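Given next, in structure tokens, is a single chain: the form predicted on its own.
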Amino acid sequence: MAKNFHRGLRIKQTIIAYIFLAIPAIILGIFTYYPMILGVVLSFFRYDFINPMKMVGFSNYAKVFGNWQFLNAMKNSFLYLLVVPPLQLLSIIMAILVNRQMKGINVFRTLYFIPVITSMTVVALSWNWMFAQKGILNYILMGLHFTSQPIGWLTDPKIALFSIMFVTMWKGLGYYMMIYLAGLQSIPFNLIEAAMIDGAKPAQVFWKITLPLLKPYAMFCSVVSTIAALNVFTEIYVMTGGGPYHSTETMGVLIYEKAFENLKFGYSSALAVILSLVLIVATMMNLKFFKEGGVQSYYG
């Protein structure tokens, strides 16, 4: 009797577990996998939301690779990857600075994290105001006599993209800082203590112990920041719309423009597929580079 009861209980628990697994799987299927598959299929059609769909094969892809706008957008997207190394380095430094047991340290952690939870649209509009020709940044620089005329932070094609990169880095700093902070607090203190007893200097402890043990966290942050950099859209669309003269137009902006402004949904889908392949390659490269590291490999 007891055996049958426990068997029935296990069956019931298994069924409930599968139900809980099935619900998010269905949601993912409807809102993620179905649009993704449909996007790949749509890339082989000509579709403008008005006329019937027409099969064109690889014609959209041929047009993409022969278009200067695509090459320019891809160049800007790869250029945006310059955000990743300084962002990770500054995040690690900030995590080390706030990884202290001192009065009021939680206040600083909160202050650094506030930009992360602020809407990107709000952040972009705020920095738009500061970067304006008569904005506060130019006012300060001219008041301190660093420049005699306003700098076109968002109107000069040579520096507009780098200005937006700074905004992206400023907003994401707190997010990656918290991840690295979690990594620092997971490092066994006895490793650091043993190294210091053996005469290791703080710099040696950082390079030989702390940094190798942070490798799994660096892998996650690098993958996420790389994907975010290649996918960047909101701050560019709000601050410059891809201008001036397409100097800040990235793949995300170009995909949106072709789909919702030019109604070239097939062409836009081809762009999205190409970007997805680039993201997969970039992710695999990051995973290969950071495949070793962490506490377990250190003990191993």
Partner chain sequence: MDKRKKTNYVSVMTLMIFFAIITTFPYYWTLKTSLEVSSNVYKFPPDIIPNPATFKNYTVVWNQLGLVRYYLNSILLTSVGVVVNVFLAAMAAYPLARFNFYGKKIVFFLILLPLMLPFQGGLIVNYLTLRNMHLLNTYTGVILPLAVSAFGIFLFRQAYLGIPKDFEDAARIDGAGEFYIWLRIMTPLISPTISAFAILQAITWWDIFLWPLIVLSDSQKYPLAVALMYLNSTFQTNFKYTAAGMILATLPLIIAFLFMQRFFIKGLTAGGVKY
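Positions refer to the first chain, counted from 1. The term rigid core refers to the maximal set of C-alpha atoms that superpose within 1.5 Å between the two forms. Computed from a prediction, not measured in an experiment: that's the story for all the values here. First, how it differs from the form predicted in complex with its partner chain.
- Annotation for residue 19: C-alpha shift of 2 angstroms or more between these two forms, rigid core superposed.
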Given for the second form:
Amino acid sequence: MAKNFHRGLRIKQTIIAYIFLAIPAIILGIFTYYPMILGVVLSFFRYDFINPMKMVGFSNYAKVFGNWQFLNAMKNSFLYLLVVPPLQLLSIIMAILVNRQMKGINVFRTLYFIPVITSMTVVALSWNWMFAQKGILNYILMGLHFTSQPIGWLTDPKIALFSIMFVTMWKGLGYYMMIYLAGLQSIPFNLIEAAMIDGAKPAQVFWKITLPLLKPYAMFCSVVSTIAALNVFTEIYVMTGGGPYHSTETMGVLIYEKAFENLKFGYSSALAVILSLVLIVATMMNLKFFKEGGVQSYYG
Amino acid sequence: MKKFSDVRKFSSVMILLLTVVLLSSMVFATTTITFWTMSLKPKFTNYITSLVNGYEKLHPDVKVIWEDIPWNVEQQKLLGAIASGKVPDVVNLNADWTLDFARRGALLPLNNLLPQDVLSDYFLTMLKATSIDGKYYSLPWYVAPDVTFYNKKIFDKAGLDPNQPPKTWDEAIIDSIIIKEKTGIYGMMPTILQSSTPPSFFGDYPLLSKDGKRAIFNGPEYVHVLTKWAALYKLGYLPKEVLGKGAWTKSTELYGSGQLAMLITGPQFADRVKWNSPDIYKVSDVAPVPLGPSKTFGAAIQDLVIVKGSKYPEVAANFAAYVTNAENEIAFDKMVTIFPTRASALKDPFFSKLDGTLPTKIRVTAAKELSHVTYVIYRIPNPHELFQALNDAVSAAFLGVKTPQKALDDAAAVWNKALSGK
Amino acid sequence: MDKRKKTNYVSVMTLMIFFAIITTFPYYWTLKTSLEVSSNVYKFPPDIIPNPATFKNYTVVWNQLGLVRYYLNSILLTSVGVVVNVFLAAMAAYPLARFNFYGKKIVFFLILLPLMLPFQGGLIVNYLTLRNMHLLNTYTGVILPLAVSAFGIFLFRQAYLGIPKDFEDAARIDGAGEFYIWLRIMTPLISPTISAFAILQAITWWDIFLWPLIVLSDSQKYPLAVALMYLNSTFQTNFKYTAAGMILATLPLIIAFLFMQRFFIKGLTAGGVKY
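Can I get the form predicted in complex with its partner chain as well, since the one above is the form predicted on its own?
Full complex below, order starting with the chain above.
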């Protein structure tokens, strides 16, 4: 009897649930899933938008192997992955700094968040000027005698990618800081109090209590920054266009170029499929790495 | 009774309405065409608007919708339009993009859309530049041959005679070295890497064998030239930005800040110096662009194309011919330093009479250069990718990643593979 | 003890000010560039303080571009975009949090999936879809593909999870329908989270650039970021004007955020943002 009741209730809830989900689901279906599927289909064709599509089987994928430009782009994307998401942990330090009752602390919080508010195009343009050979950055560094020659921030293929990584981080750290701040403030103070009464030093409190409780927030930030790192596009496109000599060309840039500059939409879709696979794997790895933790996981 | 008169009232109103609609559709039976320009707003809004109005006055049954597109997204927008089936009729492109779209079958040839006497007034070399198998795919609108715009004060400071600008590229190289050594300022920043034409210092040399089947730019003279310019870069006599994105506007920015001695570019950039950096403009002078052994050079052509799928190709062609007629070209060329694309327009003394002022001198100098300009068309598949390979070779040599010989060999291999029909 | 507290305070302040300088310096530099008289951006050594300073660049940009129109466009687009996103995300998140239904896990996964995919593929296909729906060159066409935010759904789901069951049970006993419960009772209870999400969405919509450029062909409809793009390509070699345009585009959002930041922080803290 009870089982029937529960099933009946479940069916009722299913119907209502799907009514709620209807409109968002339709929109997602048309504008997110349909392009996704079409993208995969397109990767088996050759298409330049003007002439009809031509089926080419797996040859778009085969072209990728041993292709220097592809391998270079993958290398650059992996570099981005290795540097930027881990460094997002620096925001924890910023969050700790602004997690205090101090007059005017909100000023600091806002200042750190302003890059997040600014559009990436504006950010990239500003940094473009600052990174110039005869720009303010070189002026300061040479004035302080840190270096005698102007540094080619965006013109030296060895460091251009890292200069752009800096811009990505500069713009993003405020966002992660806010999330970690929320995390810090969700830690019940009596936990910390109890630990300190027991004689724990601040460092111990940090490593043994704070960090573990921040784990779910760290997972979120890690997943988001991983996806962002692999998808990075605007700042690179505006600042260097992938140059010099493809040193800042990541997968995101390559996909765009192949589609809109070389008019190879089939090949570009194949690249996008490959990038998606990498993205899925990277996300899964993130989820596995950060096992659930934290105070509220009880109520998840 | 009332009901009947109501019906009569109603039907008479309807008949009146119908008549009005019919009449107006006859009067306003309009052909509507769409016209895209490339980054001409806001500076030339008034001029283009007057062109559109002028045409509409001459052809009351035609309505022209004008849209101005930022140049860096024009290709994508056009692609999107073609894919969607709703294309603009007349589009302003440059010669490179025109060839690109023409090769893919996206444009209509003008040979059948305009009478022969109209077509023959345009400079034949310019028509040929965007032609495939004798079919002309664009009407050239304006052209801007390069000039050398140089800062006399910097020349002075470096001990060079400000009235003797370099006449050849080798002289330009030597002057640049002297200027950098004596003043620390860069001598020149030519636009070396181009998207669908060869690197500037190869402009003099053919890239393909006479039968067009093999790439020959890895021969000894080419290696020699590349080595020379790579050495210039490595030794710091060329700004590092020369390999970067947006190099062609960077040079104008640097010149306008007094960071560059010679600006070798189209004269419309000299205008920008006048608008943005009047103090630099005051100490500048102009000379013909340095020439290589062949004494010819390429120039940028802006043109108008008719897109395939246009509903009214004849009207579109007619409008395009109107925009590029002698009178309108001259008017445009009087607003900014660009040049006409037809013989009858060039006859105007505006382009040959000096009056002692710098702007006029720039104009006359460039106009004289029009005879040195050639338009070499490369019949190669996938020009974007092939020129990218060549640019990569130049970058690799400049940066010392590969030796000039190896860099050119690798690029030649890519070209030969494509030319052999893979 | 006192001395250690003092050095602690000093080092903390130093670090905070150091970060603040790194964060704000580019804005100062852009602002300074926009106030300059002659094209001195590449002047070496560069001027730290513009001398003389002028507002002329702002008036030129304002007049030449007719910026009022674009501000209004952006305000309209942002308002509608935010409202639609909040509404749809709340609607989708609710059953995922409070109901037990068949296929729940699959739905959850399907919503997560698109987050992991690159965006370029969607551009062209969505453009063609909009064309078939005759929605090109409309704000509807701009907003519709971006109307459902997976991030928003997760955020709201988390927030809904935190509401004790008593509220909805009491409402059900009183005979209220599910939709009414959702709209009038449960959703107002997560308003801090809504504020936080709305603010993040507002930022996205104010800065949005590529998609409106592709969808809209009537330049009078362009939002601010696209107009700025025009500015950059037209005034390409004069960055004083570009800098002025950048300040004009960014300043309203910064000022708006200054007023909203209290709600924002409260919202993040209250709702909980983790998975």
